[in-house]
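To begin, one chain is listed below as structure tokens, in the form predicted on its own.
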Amino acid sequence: MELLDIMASRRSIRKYTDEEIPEEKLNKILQAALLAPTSRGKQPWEFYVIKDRVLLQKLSEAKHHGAALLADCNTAIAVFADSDLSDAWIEDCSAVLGYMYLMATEQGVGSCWVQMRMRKDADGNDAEQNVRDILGVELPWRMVGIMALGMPAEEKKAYSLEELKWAKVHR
């Protein structure tokens, strides 16, 4: 497929078979992550990579809205950064999880970014301090959000290139 196409077809999936995600597919697209542009170079990020079920369940409470298809997915990658190591962090993270979704797609994988900073749980409490408790992250560590990754149960056509919205670009 070519990169334009992988563009096209990539959706947010959230329902996902029980099948187990290959390694070399896992491995891709953590490859990928890896391969993001980072200002200065800096690459201040690390990823955790959850399988654990009581793990998921957790991370699927840990925003109030968003966030139930943690517990149904194979595997979250909760992408953090070193806030004093980078001031770009937010941008740095945004574009892992942008080349993440890519690979996953290309590599036939359903996945779903989902967002954690700025959000609440059920109670009004900070959905990424929530996540740095499950996963016992500490400060200056800071997340954007979690992929969520499995084999899709639900498909989703590709959008359409003719359907693009031209008049949102400024020549």
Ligand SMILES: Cc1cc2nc3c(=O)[nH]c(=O)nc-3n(C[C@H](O)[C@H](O)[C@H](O)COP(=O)(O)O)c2cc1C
Contents of the next structure:
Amino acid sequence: MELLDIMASRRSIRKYTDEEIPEEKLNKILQAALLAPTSRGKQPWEFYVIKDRVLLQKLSEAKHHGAALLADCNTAIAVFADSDLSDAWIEDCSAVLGYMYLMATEQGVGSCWVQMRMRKDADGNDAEQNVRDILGVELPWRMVGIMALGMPAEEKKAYSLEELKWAKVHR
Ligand SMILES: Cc1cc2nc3c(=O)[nH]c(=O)nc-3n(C[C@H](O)[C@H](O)[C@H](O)COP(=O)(O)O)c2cc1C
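Compare with the form predicted on its own: the form predicted together with this ligand:
After this comes the whole thing, all chains and molecules, with the earlier chain placed first.
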């Protein structure tokens, strides 16, 4: 598939089958993450691959809304960055999540970005800190989000190239 077609068919998939993600597909998604551009080429990030069901359940409760899917996904990739190493860690992590979204789509793996930074859990505690506590990661490691992955159990319509919002483009 051409890159533009992959971009148009990329959708956030939140329902997954029980099937294991084939190792070669997961590796391609991680390769994409490691190929993402970073400010000044500093590569301040590290990735935690989580398959443990107890940890996935805990991560799904780290944030009040929009994280429940983590309990049902097959694998989560938590994207952390050393915020002392780069002041562009948010942008660097965001690029990684975008790259993983696209490679997951190309590989037929369902994916959804779960934001943790600036979010709270049901008791008002900081979601990002909850994730650090669950995974045993300490500051200055910060995170933007977690990529939930699994073989898709829902289908979503691709975006249409004919319906793009060209009014947002000024030239
Ligand atoms: C920065 C960012 C944060 C997001 N956070 C969440 C989230 O916490 N939970 C969730 O279910 N989806 C999350 N999403 C997915 C968006 O809801 C989704 O991209 C949007 O609704 C458009 O749908 P699409 O991805 O199918 O095009 C996030 C996406 C982005 C880019």
